[in-house]
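Only one chain is given next, in structure tokens, and it is the form predicted on its own.
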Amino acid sequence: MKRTPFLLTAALGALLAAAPARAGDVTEQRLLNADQEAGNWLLHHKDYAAHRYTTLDQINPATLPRLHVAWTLALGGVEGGGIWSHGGLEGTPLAEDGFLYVTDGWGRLYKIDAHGGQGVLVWMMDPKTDHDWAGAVACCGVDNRGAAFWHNLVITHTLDGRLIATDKESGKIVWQRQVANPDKGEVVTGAPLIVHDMAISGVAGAEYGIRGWIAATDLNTHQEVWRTYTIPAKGEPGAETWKDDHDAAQNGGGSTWVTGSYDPATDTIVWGVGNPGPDWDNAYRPGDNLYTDSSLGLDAKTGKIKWFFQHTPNDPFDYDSVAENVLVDAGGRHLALEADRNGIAYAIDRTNGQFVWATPFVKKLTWTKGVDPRTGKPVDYDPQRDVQVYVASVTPSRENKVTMICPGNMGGKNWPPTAYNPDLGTWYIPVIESCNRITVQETIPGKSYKPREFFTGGGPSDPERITGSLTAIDAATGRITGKAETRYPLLGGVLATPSLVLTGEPDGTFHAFDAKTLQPLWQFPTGAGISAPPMAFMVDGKEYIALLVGLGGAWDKWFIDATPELKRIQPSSMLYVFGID
């Protein structure tokens, strides 16, 4: 079923645009200092670096005690569309002056009042997302990431990939616009990046034999600025890294899907992309595959590549490295740290893209034997070979169809958030611990692709128990510091105190460590599935914790056998906020 682009109210967005600022404004100044506003939320990782981190600190050990349930509230989007039962919840609330902002997972937009210590629903934005024609192609899973904040409007994407406008103050959309295509298996999850009065928009689809993007949209002419494409075309730098004799590029995959970071330094957005397709066949696609499993350094104005670094070349194991960079100072060194499906962290220099550091951070890692220490690539790494093989038993290929890999083809860690307490120089990972099963099927070129339709080149299964941890690692040394045992992976991401660390369990087990010793100091059952990150934000004076509660994603579909315990978890949408006495 076919879609045509919707129409832009022009006018009025170019009114608003040209209209002077009103209270709560939120400029390209406040953007960039929005580690300032402690109170506040205006990013969807809080600030620029992606670090997560808030410094308030009335929630602290002394006060966990009084940690309570201090409101909650009740969301849509628990339907289901397309492939997907049910929708869930991964999205991270923005606030400002007491107001939250908050989506779920097709995408609706809620404005909710925090004074007082209730939540009172002010405004819900219904985008009408089309749930059959997006669901159907929406790998993996009914979800949506969070909103950003422009000026005296709200900034979303939709499943069916749309960008939208809404106004701050009366929640009616001003302007939308198409920036990816359900026809081919284009959909959008993650949150946008604004930057220059520009919403950066990446894309999810890579399972489908899309070719990925980052794409930049004009906020004030409602126009595409710039589209960069994570699989370059024959001639462009990187092509000669895709050796096959039959456009193999043309569906490479290298989806976008994870909001990135940018640093006003230099200019310089940074983000990470996906695996390249079709996923486990990787005859089918010789060569290295640029610029899938990278991290990407792009100006910010033009969207042209200035560095890369690729972690796993040639992946034959489905280890995107779509995961946000964190970006630190640390070590005498200007680095971004990115958290990798494989089970190894990374820190490269986010100036030139040179590696600097790598870290296994999962407790088995068996498809390499490690990361050679001067180039960051992995000892069994061949540049001589078209089609790579690891660990030999145990790396997925033609000859070998069926084979366990550790970490699984989740992870290691997935798209959940890491969080950097800058104070203590120590970066926290959510992680899953885990291995499975992958089987091989053959691509056949101009047969095996059809839009809309799986092109993996075969399939995981989950034959061992799937557990988690919080790893913290020292970000000047990547030294693993402290690792806290999770009974269940952790699905949802970090936030980051001076005191504490606060993270979710697929149980719906919401916690708090010590950030020093990642002793476990406080825990509170919210009777769901938590796949979402908490943040927190001040209202009337005083410092609340906010989390989505709602399992969504992929794991009851798909890893679901490798914690039966989970198959009771039933379908949610609430926020929770906790405060204290």
The other form holds:
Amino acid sequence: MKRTPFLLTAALGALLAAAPARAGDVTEQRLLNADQEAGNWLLHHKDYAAHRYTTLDQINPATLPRLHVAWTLALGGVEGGGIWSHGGLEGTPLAEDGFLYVTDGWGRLYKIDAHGGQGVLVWMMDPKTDHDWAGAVACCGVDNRGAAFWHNLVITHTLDGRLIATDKESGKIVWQRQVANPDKGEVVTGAPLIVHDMAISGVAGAEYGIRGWIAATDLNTHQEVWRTYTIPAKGEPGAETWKDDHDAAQNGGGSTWVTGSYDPATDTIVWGVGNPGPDWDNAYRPGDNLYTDSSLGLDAKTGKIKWFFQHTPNDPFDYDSVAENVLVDAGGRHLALEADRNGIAYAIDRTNGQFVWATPFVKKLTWTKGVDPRTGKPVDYDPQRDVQVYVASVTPSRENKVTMICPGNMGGKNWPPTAYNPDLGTWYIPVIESCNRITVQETIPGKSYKPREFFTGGGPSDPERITGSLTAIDAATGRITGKAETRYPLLGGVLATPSLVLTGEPDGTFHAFDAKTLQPLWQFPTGAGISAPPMAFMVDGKEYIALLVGLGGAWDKWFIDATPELKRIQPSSMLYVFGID
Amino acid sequence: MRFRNFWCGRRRLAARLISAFFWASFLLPLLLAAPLLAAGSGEGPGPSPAPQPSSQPAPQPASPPAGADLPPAIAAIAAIPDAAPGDLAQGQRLYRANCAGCHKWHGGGGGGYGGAALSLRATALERPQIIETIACGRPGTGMPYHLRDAYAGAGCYGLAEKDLPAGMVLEANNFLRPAEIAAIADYVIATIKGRGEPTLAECRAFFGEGSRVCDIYEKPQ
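Since we've got the form predicted on its own here, give me the form predicted in complex with its partner chain too.
Whole complex next, starting from this chain.
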């Protein structure tokens, strides 16, 4: 996002401070300038550019020794449903004027008064999510990543596919609408993105044979404005990249379950698209399989695809590209940065989708020999082939049915968000340093697909230990400038401050690293699993850091063998708030 | 231990490789003497030499006579009289809490993100072997044991946990009492085993009203 109009926005901010908008009225202007409201956290990724950067600096290397738990609040949502024995927390709290708004895995929304150095629950909205209906088709956990503000409403999703508007004062549901259909294997786990007067929703379900989409709901009329499918219909551009004769595109995947970013300068929504389905049997779906594994630039008003950049054509690895795109101006270019599940960080020009640079950010990457510096495609990608083989000895296929891939299918980097420090020009990636084993199972046209059943063409197993790292990249050049290794994969995401980087490990360790050197400076054992990103806010003139704690997501069901010690982590659901004493 | 039970069959293939090695090196004599155990691997008469991924249940060898070769603790459960027809509520409740996470409500199990719990609809096992499988689990696969003392002494399959490589037997999330194991087995036999595709009536009987989970069985596909 442009940082040039700083003076202008600062002036505007001063103006707003002098004559504030009605309390609780989160206007489009405020969202556009969310990065200027230092004490508040108004958007899921803090600002439209998805920087997750706070300018608050009371908590810094000098004061870290005095950083302690200020208060905690127990939340709900640990109960199971469907194939899940428990829910977990992956959300980013929102903060406005000393009030926090957080969600649990089943979509309950909690408003918490953080004034006076303690947390008091003001109200809780329970959407009564249909646990069995949704939980049976949630591939990767009972998750909800948070809320969004629009005027005096708080907008959320539920796992069972609803978009809900809750009154900020009373906690009462004002209206709701079904955006996704669990009968088709669709569920929703991401936070909505508010653009203009619309809520943008993404969908999960590529492991259940959905055809993915991004949808916009008009918040005034509660009607759908547009819905853009990530898999083109017959006759649309991109349909020619599905070359089979059995309509694989119909169950082609391409989910969109991570909240995207927005570039007001060009009115473009930038959103990541997930893996094709079936995940590992790419011979079932010859062709490049657009727009799976791509970053999309969408016209905000119409949802029309303006540009795309695909990372892993005809993906046989489950290397999705749902990750957030971080909008950064660096090296004289308007970039979108994405840390892909395939282990490679990409910068593209966000005005046209053109490739700029790529850097592997994991320690071990075996599936490709590298990225073509001209096109950004893997060097072993062969446009003449319908079924890609990449590094054939590694790549899962009907011929190579059991194979180790690095990174493992969970990535590289999964949904946990990165953060960007604009002063240092440094981008921080929460990394899963991994390999895992893929076993391919041939998918039979007309037989393998069943509604609400897994449609994956195989599965992973985890015979090797998996660790993590916090990896820093210089946005202008793509050069790696630091790597702090962690015992466990980073499953929670990152917050950047002027002087620090904060992130949690799934064993409960919450870390602060030095922003420049990545030296570990501070840690606190929360005593439960961290799978959510920290955020910062201010109340009563004091900076606090909030963190949801309670292991959610796919790890403990599908990947736990790679981290045996985590088997003893118990389900839990807790908000931790840290402050200087 | 707690989370192990949640993984269903995702470790099945890996585990089978280990298990093949394991059985071959330590237990070959025992194995030859215990055809049931080999049947338990779902793939014919011996340890499987290579993983055979399949969401479909492998053909089951014919079951040995009911009660044959069962350790005393298991034989005692098998001797519990069958549940009276229509008296399946407890079995259903226990199935839902202990089995459905892996085998699904309909018992179909199936290809998963991380492996496959076998289909109980297609199972060829008889009541004593179903009871044995619930109580003892299946070493080297994702099927956990549900009887507290299953491997305390030389119980299930003549094995003791202390002599087994770590991770060879999975402990269930909850242990079940003998009468509960029998109730689940009776529920599986009465409502799941031998059935074809899941139906709306079965779904309603399982979930009752209040969830849309049965929607898809209502609409013509």
